Each structure stands twice: as C-alpha cells, then as structure tokens.
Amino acid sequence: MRKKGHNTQKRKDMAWGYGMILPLFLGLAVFYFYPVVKVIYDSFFNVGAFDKRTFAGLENYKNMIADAAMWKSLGNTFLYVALIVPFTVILALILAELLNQKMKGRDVFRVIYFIPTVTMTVAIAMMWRWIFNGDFGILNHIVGWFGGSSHYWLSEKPIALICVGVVSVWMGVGLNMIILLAGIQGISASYYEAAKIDGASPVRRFFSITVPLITPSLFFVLTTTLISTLQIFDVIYMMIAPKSTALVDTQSVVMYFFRNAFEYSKKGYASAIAVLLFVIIMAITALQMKLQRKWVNYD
C-alpha cells in the first residue's frame, strides 16, 4: 500500500511539474520552434505577396549563391563582427575592472554606462543619426572647432559602416560590463592579497588573476555579442536612409533579408537567406563551444 501511495504521489508531482513548464514550452513552440521550421519550409518555395507560393526546390539557394548583393551583405556583417565584438568586449572588461575599484561616484558611473542598454534602440539610433547629420549635426560642429572639414558621415561609404559600429559598441558595452563586473566581484579577495604580498603590480594582478578567473563570464559575453552582431539590423535600419549611397556598403545580411521579404515580396528567397545565417551562427557557436575547453577555466 505504501509503495502504491508513493507512486501515486510521484505521478501527481510529475503532473504538476509538467503543468508548470507547459506555458513555457507552448511559448517556445509557437514563437521559436514553429518559425524556424516555417522558414526552412518556405525556403523551398517562391512566396510572393499575400502568401502566394509555388514550389521552387533548390532554386532559392542557387540564386543565393549567385547573388553578389547577398555576399556583399554577408561580408558587411563580418566587418561589423570584426569591429564591434572586440571593442565591445575589451571596453566592457576595462570598465568592469575600473568600476570595481573604490572610487567616488562609482554607482553613478555604473548607472550611466548601463543606461544605453535599457533605452529603446530606435531612440538611440535616431539620436545618433542627428549627431552624424552632415548639414547640422553636432559632430561636424565639433570637428569644425578643431579646424576639420564637414562630412556626410552616414552617406560616405567607408565611414558609414564605422559609424554604425560605434553606435553598436556604445549600446552593447553597458550590459557586458555588468556581467563581467559580477564575475570580478565573485573572485575571492584572498587571491589579490596573496599577490600583493608577492609584490605583483595591479596590471599583473589583472592579467594573472582577474582575467583567468572570469573566463566563463568572458566566454558568455563573447558568444552573445557575436551572435547579436551577426543579427545586426535595427541600428542600420534607423540610421541609414533607404536611398543612401552607402546602403549597399552598410547593410547586413539581416537587413538584406528584410528588404527581400518586405520590400521586394520575395519571402521564399528571404527564407533561404535566413537559413544560411542560421547555419553560420550554429557553426560558429559550435566552434566556440569546442574551443572554449582550451581557455575557459571553470575551476
């Protein structure tokens, strides 16, 4: 009897457990799993306006391979990765170390650096668009004070991509700084005390103690920043005008996906682009997971 009652209670507990995770599972199924399957399915069709579709087989993928504009957008995306990821992670690490020190107004500085993270991307992009405005933007006024010449920052090809990268770094530093700061504060003070006794300088303590012991946090920050940069879209969409001469040289692969899906009504082709980006992100993430065993210290 006791065993039967125990089994009944166990089934009730399992039923309650599954019932508690059911809303989360339904949310994931509706908003994550179904869209992924739907995009992969649509990539094999020509999907036009009003969801009119005809089977295309591998035609969309063949067109994508021959599409120079798509590869240009993918190249721009990797340029954003090369520009944004290193600067974001390094600046976040430096700020986290500085704001971990005892200093006057430390909490105020932490809030100031974190504000861009909780501010709407649209508002930030519009603010920076006014700053970079070629006719009456404040940046040109500042450059003029130092004897420099004015520029149309968001229209000149090599400069526009850098401007978007600068804004993205400015937006991403705050959250990564908080994550790394939490990792630094989790390090035992005894390590630093022992290093001071041995005569280690602050720089030596930083590279020999702080950096190795926060590698799990660094790995998380590096992975999430890389993935978000590969998906960069909203800053470009808000800052670069649709008819800008720099659009081709600044649009990311997600931006090109958006234009094909909603401007050109080529949703099937856009789905193929999304599948390609999905595969790239999965491959890079898998490579990161493999390489992290060599440099991330979980002890």
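What we label the rigid core is the largest C-alpha set whose atoms superpose within 1.5 Å from one form to the other. Positions refer to the first chain, counted from 1. Treat the numbers as computed from the prediction; the structure is a model and nothing was measured. What changes on going to the form predicted together with its partner chain:
The Cα shift for G147 between the two forms, taken after rigid core superposition, is 2 angstroms or larger.
Relative to the superposed core, K290 shifts its CA atom by less than 2 Å between the two forms.
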Contents of the next structure:
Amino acid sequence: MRKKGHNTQKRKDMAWGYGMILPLFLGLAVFYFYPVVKVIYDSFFNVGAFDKRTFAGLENYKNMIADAAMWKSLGNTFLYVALIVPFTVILALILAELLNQKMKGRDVFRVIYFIPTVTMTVAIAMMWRWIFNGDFGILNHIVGWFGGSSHYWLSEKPIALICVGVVSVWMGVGLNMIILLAGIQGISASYYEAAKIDGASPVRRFFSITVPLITPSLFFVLTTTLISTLQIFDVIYMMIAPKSTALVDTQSVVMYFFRNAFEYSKKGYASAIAVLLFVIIMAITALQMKLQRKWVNYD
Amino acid sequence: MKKSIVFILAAMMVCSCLFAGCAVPGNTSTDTATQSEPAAPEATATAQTPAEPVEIHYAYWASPMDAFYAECKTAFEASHPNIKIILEPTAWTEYWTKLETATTGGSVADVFHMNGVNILKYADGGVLLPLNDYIGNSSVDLNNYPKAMNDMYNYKGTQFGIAMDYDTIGLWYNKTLFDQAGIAYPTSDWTWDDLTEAAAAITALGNDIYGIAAGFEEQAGFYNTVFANGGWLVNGDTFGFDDPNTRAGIQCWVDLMKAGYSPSEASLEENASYLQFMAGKLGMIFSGDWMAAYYSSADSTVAAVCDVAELPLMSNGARASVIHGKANCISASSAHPDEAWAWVEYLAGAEANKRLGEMGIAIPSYMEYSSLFFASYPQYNMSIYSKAAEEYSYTYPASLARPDWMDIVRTELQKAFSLQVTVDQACDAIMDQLG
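Right, and the form predicted together with its partner chain of this protein, after the form predicted on its own?
Next comes the full complex, and the chain you just saw is listed first.
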C-alpha cells in the first residue's frame, strides 16, 4: 500500500516534469527536428520551384561530387576555418587574461570588446565595406601613408577572403572573451597566491595555472567557433556584393547552398549540400570530443 | 563548465547546419501566416455581412514608385468601397525569395509584381491566374501597350500579366567633360568608333576622370551591343555565346577596358557606375530612363550639365536597346480573383497611367501617356527612350531551363572585363557550362 502511494507520487512528478518541458519540446520538434529530417528527405528528390518534386535517388549526391563550384566553396570554407578559428580563440584568450587584471577603465574595455557581438551584422558589414572601399576607403589612405599600394580589398582574389576573415574574427572575439573571462574568474585565487609566494612570473602563472584550469571553457569556445565558422554565411552575404567578381572565391558552402536553394530553386540539390556539411561538421566535432580527453581537465 | 553541457551545446550546433536549411522557409512561412491571420476572420465576416470590404494584398518591391501605389490605393478605394488594398512592399534583395516561399506555402499576396527574368518560372509553375478571359470581358486593350511588353508576359498564348511601365536604354553624357575635351556631344549618327574616340579624349583629361563606364552590365551594357551586332543570348534552352556576333558585342566593351577609358571592373563593382557619373567622374554611361530621377536629383553634381542621346550605331549600322518592364500578376490561389482583377484593371487603365506619367517616376506602359513622363524632364532629351521602344527594342532575355545562366555568364564574363582572360576564353567557359 505504501509502495503504491509512492509510485503515484512519482508518476505525478514525472507528468509534471514532462508537462513543463513540453512547450520547449514542441518548439524544438517543429522548428528543429522536423527541418532536419525534411532536409535529409528532400536531398533524395528533385525539388523545383513551388515545391514540385520528383524522386531522384542519389542523383543530387552524384551531381554534387562532380560539381567543381561546390568543392571550391568547400575549400573556401576550410580556408575560413584556418584563418578565423585560431585567431579568434587566441585573441579571445589573451584579451580575457588582460581584462582580468586590476586596472583603470577595465569595465569600459570589456564593453568595447563586446560591442561587435551585440551589433547587427548588417551595420558591421556596411562599415567595413567603406573601410575596404578601393576608391574612397580609409584603409587605402592608411596603407598609402606607409608607402603601400592601393587595393580593391573586397574584389581581388586572395585578399577578399582574408578581409572577410578579419571582420569575422573582430566580430567573434567579444563573445568568446566573455566566456573565457568567466572561466578565468572561476579559478580559485589560492593557486595564484601560492604561485606568487613560490616566485612564479605572471607569464608563468598564465601558462601553468590559467590555461590548464580553463581548458573546459577553451574547449567549448574552440568547438563552437569551429562549428559556426564552418557555417559562415552572413558576413560574406553582406560584405561581398552579389555581383562581385570575388564571389566565387569567397563564397562558403552555406552561401553556395543558399544560392542553389533560393536563387536557382534547386532545393533538392541544396539539401544534399546541407547533408554533406552536416556530415563534415559531425565528423570534426566527434573527433574533437574524442581528442578532448587528452587535454581538457574537468575538475 | 560541465562536460555534458558542452556536449549538448556542440551537438545542437552540429545539427543547426541542417536546421539552417529549413530556417528560411520556416521563418518566412510564420511571417506570412501572421500576415494572413487577419484575413481569416475577415473572410468569415464577409460571408455574414457583405458590406465588409474584401482585402486585396498587393506585393511589390520597394522603389521610388511606392508613392504612386499609395495614390492609386486612395483613388481606387474611393471608387471601389467594397475593396481594401493592403500594400506590402519588400526590399528588392528579398523580394523573390519571399515571393517564391509565400507562393509555395499558399499564402502569397493576391496581386504581385513580376519581371521578365521570373515570369517564365511562375507561368510554367501554374501559380498565376490566366488573364485572357478577364481582359476579353473588360475595357483593357492590349494594343495600348508595347508589343514587346505583352509578349514578355505571354506564356504559350496565355496572358499572365499586364505591364505597368517599360524602360529602354540611352547614352547619358556629361557636357562639361565633353566641352573640356573639346569634342562635340553625341548625336543620333554616332557610331561605336565615335564613342571610343570621345572616351579617349575625356580620359586624357586626367585627374581620375574616365571616358565611360565599360564594366560588366547586363540590361544597361552588353545586352544592347550584342543584339545590335546581330548576336543572340538565349533561345529556349540553347545559348548564343559561340556566335561570333555575340562575342563581338562583348568584345567592344572589353576593348574600352583594355584601352583604360573606363574605371576598372573592381572599381565599378565597389562604387556603382551611376554614382561615379553623378559625381562627375565619368564622361558617358549607358542608363535606363528610370535613372533620370537620380541624375536630376539634388545628390547629382551633374544634374544641370548632363543629357541623354540614342545609343551609338554598331559597325554594321544597326542599333538596339533592351526593353523591360514590370507587370502585375494575380495569384492562382487568390480567394478573390474578381476583386484582384479590378485592381489590376485599374492599374492598367488610363487614370493610373496618366498619374504615373505625371509623377515622373517611370514610363507608363500605356503608350498614349508615355510622353507625360518625358515632360517631367524637359531639360533632357528623353524622347529617345520611346523611339528606342518603338524602333529597335529587343525583349529582355530569359531562360526557364537554366535559372543559373545569368550567374554563369556573369562569373565568366567578369573575368574578361577584369582583363584576366580573353572574351573568347570566357565565352568558351560559358558554353562549357551551358552547352
């Protein structure tokens, strides 16, 4: 009798629990799980304008493998990763450490570095487009003072991609810095005191105490930056004019996906591209999860 | 940070690349769902009380014409108390994405704007209301509009849209720079060689001034010279970039680039040619009639010293101008096709076209009122635009089979305009992809 009562209570609690997470779960199901399944499903169809579809089997995947423009955009994406991820993470770590020191105007600097994160990408892109403008941009003026030659920064082949990368780093540093700063502040002051008594220099304290103890935050920052860079889209979309000569040399996979889906109405093919990117990101992330055992301390 | 939290967040981000695939239509369909929400109780209300007006949603891309639609709405609602027009402007860059998503989702506006690039897709997709019967039973006479405009919105014998305006291309020039270079202004007898000479003389003035904008442009660029040269671009699912006449119509622009008479392709991409012309940096530019509003505006430093002439004759003695214009189409899924037609009929009629001409925003497609637009710019020789439409206009090219053809052409030809490859190499690359 007593046992039964206990069970009813437990069941009641469970019902409450499920009831509480239901709204969120419904939201996830409609806007998250359904689209994921739908994209995988669509990748096996030819989906034309106005959702007209015919079954295509593996045709989209076969076309994708033969599509030079797709591989080019995938290559661009990895160039972005190579450029953006290390710089964002290292800069964020250095800034977090510096802004953890006791100094005047510390809060002002924290806000300044965080501002790009809360600014609209469109506004940022507009501003940088003027800075990079080949005829009137301030960058060419500054380069001119030092005797450098002018460039059409956003129209020339290798430079345009680097410019997009620079802006992405500038935008991404703030948020990662805050996460790392929170991690650093969670480290007990006693470690530092002990190290100081032992005569460790600030640099030594940074590498021997701070870095090992914030590896969980560092791992998080690294993983999320990597994933978001593999999905880079909005900065390119806003900074490189749709009719730019540099488009082919700067577009990422997601950008190429977007153009296929929404400009050429090839949604089935676009879905196949999305699935490929999904597999790539999943593989890289799984690898990271495996490797973290070697360098991340969770206690 | 907890290990499990890191794992969950990372897993969610991994999936979000697929999520992104559906995010756009997902969001848009919620947008349109909220848009159509007020219409639902409206519909039931109409059934109960017929006095309640029917709502007709009118979607278009935002442009200087917005003021015209607002005036038309006021006038139309006064004469049609049973119909209420809901204006739904969208930025040009998002217009087509939004229209297609809304059409697929069945929540598209009753009446919407169409252009020459997209009409084939929409007509072929069966999402437009055929207008033949409506036109037959109304006062609309298609002979009042340029034939090229009617043809553009006619798909396999069915009329799917009625043009509102049309535009052709002319040669604008900066008189001050011509005077400084000591050369005569362009005339109707001008040939491409005359244009090249003038461009050379103006470029020689130095000081970052160039003779002409010779960058990659479609409607206001090589399309015109290709047609004038006897070349062709698209015919069904075949493409004309192998034709030597087509290549010659592109080569003449690249020659200007090579000679250095134009700002570089990169410069023209980063700072649009019309802005450079308005800043007094260019001697000549190919522009449509709608640019008169910009060139005469307070932002233009050349408003008082520029004018427009006919496009030059090519070496074969021919000239050509691309003609294009937007049209109103009715959605096949509209719940109120008759009321939607009433609005389209009004916009196609004399009153609306007269207003459009008088406002000086675009050339009204109703040819009788075209001259009203030109009268808004008495300082410029605007009549060359109607002459172009009547005497040597070519319909804006479009392809149903290859929606990506324009991107392929742009990608390859921009390399030629940037002087990285020759025109022949670029055209061969185009045919490799489109052949």
